[in-house]
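What follows is a single chain, given as structure tokens, in the form predicted on its own.
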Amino acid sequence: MRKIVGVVIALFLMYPLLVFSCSKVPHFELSRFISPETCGGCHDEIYAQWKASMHNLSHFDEIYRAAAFYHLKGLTESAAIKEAEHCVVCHTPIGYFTGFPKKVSEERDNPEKIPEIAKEGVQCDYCHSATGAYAVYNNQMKLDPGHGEANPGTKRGPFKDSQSDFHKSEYSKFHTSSEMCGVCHDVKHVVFGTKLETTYEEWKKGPYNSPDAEKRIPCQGCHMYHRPGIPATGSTERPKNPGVAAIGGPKRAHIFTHYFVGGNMAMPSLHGDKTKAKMAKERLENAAVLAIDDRNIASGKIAVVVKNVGAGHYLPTGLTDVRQMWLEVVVKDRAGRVVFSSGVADAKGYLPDGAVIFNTVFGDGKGNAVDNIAKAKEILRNHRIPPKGSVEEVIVFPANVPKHLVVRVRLLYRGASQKLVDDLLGAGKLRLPVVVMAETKKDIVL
């Protein structure tokens, strides 16, 4: 009887997730929810910042759309189909929680009949119309949006004394916690429940997510410091932000900015911002270190050393299945010629067999690797690098080399393999750029 009692009292607490994952997902008329454009009346400067940001940009990255419409393709298990077809619910939320496109198919067959508004991606009145989270993975967010301009009801932020002759406001501390990140930052196949996208978990079982509320690092305190020429990682200083949050408004300490670029240079680069994606380059190149170790260099090894010292999260993150970040190793003899090397790209961009890539692989349940998320039913390999924390390369030379080497190591990363974004877009339509993140070289003698 203890157990039976025991079992209702956690599906009563567990009741909220229930109904949002087995029933059908809140619904909202469009009419709720006040365009971007009229938020920027008043916050100019935090619209100029949020305008071709990986937020704003999330329905119109052309490798997201181009995967997520490839993804579909031949898929036959009702499963698999199920989680290529839930990409919309964080890249399109304001269209999902309207009723369109409530799935990737309709988003393909139908671009037309998306309105306006839920093109914008993640955007103003959706962020500051939530509440909380049913859960902190696949965009289970809470909202409780207004009724349009005329009636823009309450918007919520992090102070607590703001006003506005246009809308309420409202204190949220949950707009200041990473589980305001984590709700689109996590997600779960949501058939199988294989963890596809781990950032705010990374982040909440790391070191930034101290115990200790002063020392603690959330989200925020990184990806909201962040502005140009200010890349306000682990490794680098991360001062406060001051300003105005809207025209007229009070002065305060810090301003929370609203570039959103993370490492991705090429999507606002292609929608005409050389500016953030100068940004994404600069906290690419602040992200970690590099180091060699040769001391068993006699028996022809020596060891590359990869530190994470500026993500609060892994290296690295995301959908890291397709990510791509490796080490180029280049070891010449004392003339300049190349007796070895390791991952170095071929003229169309394509990495050779052997490179040294920190990735995730998928497998299909069976042991065999996937390339399609939707068909994950398993991690076959987490190769990644933590916060704070290190790995070691072994690079193994062939028995013939000389005894006077000079060795050049290179941290380098790109939004996707060149070879997939070739196989989605048509090869020759888009070439990644490849950022430096870290390089170091040694002179050796045998």
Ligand code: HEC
Given for the second form:
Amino acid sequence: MRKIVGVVIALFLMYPLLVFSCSKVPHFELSRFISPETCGGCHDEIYAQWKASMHNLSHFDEIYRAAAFYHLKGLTESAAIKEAEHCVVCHTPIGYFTGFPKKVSEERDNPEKIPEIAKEGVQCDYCHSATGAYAVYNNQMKLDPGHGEANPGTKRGPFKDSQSDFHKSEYSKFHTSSEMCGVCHDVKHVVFGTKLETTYEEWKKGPYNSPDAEKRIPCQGCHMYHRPGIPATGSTERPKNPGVAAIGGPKRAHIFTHYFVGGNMAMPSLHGDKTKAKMAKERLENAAVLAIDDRNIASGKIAVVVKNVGAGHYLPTGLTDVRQMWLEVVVKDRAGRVVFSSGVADAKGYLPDGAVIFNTVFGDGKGNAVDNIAKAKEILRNHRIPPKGSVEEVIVFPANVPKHLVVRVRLLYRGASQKLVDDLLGAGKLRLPVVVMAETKKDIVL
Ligand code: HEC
Ligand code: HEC
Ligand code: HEC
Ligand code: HEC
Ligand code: HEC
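Which structure goes with the form predicted together with heme C, now that we have seen the form predicted on its own?
Shown next: the complete complex, the earlier chain at its head.
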């Protein structure tokens, strides 16, 4: 009897939680969402910018798909399977919220059942039907879509006086804030709660989130000012982009751009867009600076200081267990002979042991590293550079230091280790481009 009472009380106490967690996964009819091509009929420039962006490619992204299918293999623990199946909530959001695919395995086994609109990834009508968020992680977006093209409903955005013959318009403070982005750009393990991606949290706790609204630079303040030749980072100008938001629309002081470029060069290029790779390169080249401190060179040590001057979050951010940002150090003597090196990739593009890498390593809860995030119960290492902050790396020479040396240090970036890409896609399938984010050289005479 006592047990039954206990269970009843427990259920009673859990009731709000159960209702809340159910209310977090609303269901919408697919016919309510509108294809991006339709929006593009009037919003032609915005459509062209968004096309082949990582938002448009979030479902098709070959590296994502290979990783998602790979992560599912061989899992036995139900908590891990739950996480591994959940990727679609962000990568194929309209599919998830309209019923198919609800799981990665459904996507893998029945790709022909995925609706075309869902394949378009994070798209116009998804973002512009948003009214807020239940919580700012794991895509817990509150949505209020219209009813298809015949009755498109309200599209929300930055204007207070916007009018269109096609849809109703409404000003939305949410769309001007970082929370809008944080809904998907903070990722937690669905069962273990391990923080897998923390871009929004990093920004929220960082210097760009000024308490003074005038000085605050939200995600949009950099990423939606970015256009070719204007990387719009923390270390470069972020000039306004005057123009029109739609064909025949009024002239506006600023039109938020929709390229959504981060560091990914490979995917947009693979899908036929060369502009975004150039833009990603420009972005990465304005993110960090390097300095060499040779005060302790006599005892065989040099310090390299890496400063994050351009990113509104840590460097790197997002998928930091996969992204590869590292220091390449080459020391030559006067005759040009290499006397020391670290982080120099081999012919296959693989890094040697001992390279200085800025990343995150997840663990299984017992201190062993795991490469499948579905098994991530803890964070074993989180070595990255905070916004406007710096990290000092001390490099120790193994042998005696020559009298005259030339030290060259480069900060390099690529979307993943080449080994991971070879494992996922097959050797030789895709060589990831490496970007020189920063470089410095010093002539030292002892
Ligand atoms: C028939 C043309 C047309 C189509 C199709 C169209 N729009 Fe618009 N939209 C406009 C015009 C015109 C404006 C007004 C622009 C302005 O105020 O500067 C506008 C404004 C907007 C705004 C700004 C709202 C605000 O208050 O800030 C958003 C967001 C928007 N549209 C999203 C969409 C989306 C998403 C789609 C596709 C589902 C779409 N539009 C389809 C013509 C169109
Ligand atoms: C990831 C979410 C997201 C996606 C996808 C997206 N937008 Fe936007 N869009 C925004 C946000 C956020 C703003 C306003 C930024 C601000 O005010 O800080 C905006 C602004 C706009 C505006 C107002 C004019 C401007 O650019 O400032 C229009 C019109 C618009 N979007 C149309 C579209 C269309 C059409 C598509 C698809 C081709 C699209 N959006 C895709 C988030 C998105
Ligand atoms: C519905 C979920 C969702 C929302 C909302 C969202 N994003 Fe994203 N975003 C994604 C996903 C998923 C990817 C990665 C796709 C991939 O790599 O396969 C991504 C990728 C990006 C990238 C490219 C990263 C790279 O490595 O190049 C940038 C930049 C970005 N988002 C910025 C934003 C900004 C700014 C906002 C807010 C205006 C925003 N996102 C809102 C889901 C979202
Ligand atoms: C002060 C400018 C600035 C602000 C604000 C900013 N970013 Fe960035 N972002 C950058 C720069 C520079 C890079 C390129 C360096 C890098 O890849 O980390 C970048 C890269 C990214 C990437 C790709 C990271 C990777 O390497 O895979 C994503 C995703 C992203 N930003 C999302 C966001 C989101 C979401 C917000 C708001 C919570 C935001 N950014 C705020 C400047 C900014
Ligand atoms: C809460 C939203 C969310 C969920 C859930 C999610 N992702 Fe992502 N994913 C993102 C965002 C945002 C990015 C872009 C971050 C960046 O660029 O660093 C991304 C990027 C990626 C990329 C990088 C692709 C590339 O081309 O470099 C891979 C791989 C990936 N995700 C795999 C997964 C897998 C596997 C799962 C499920 C186990 C998953 N994601 C679940 C939001 C999500």
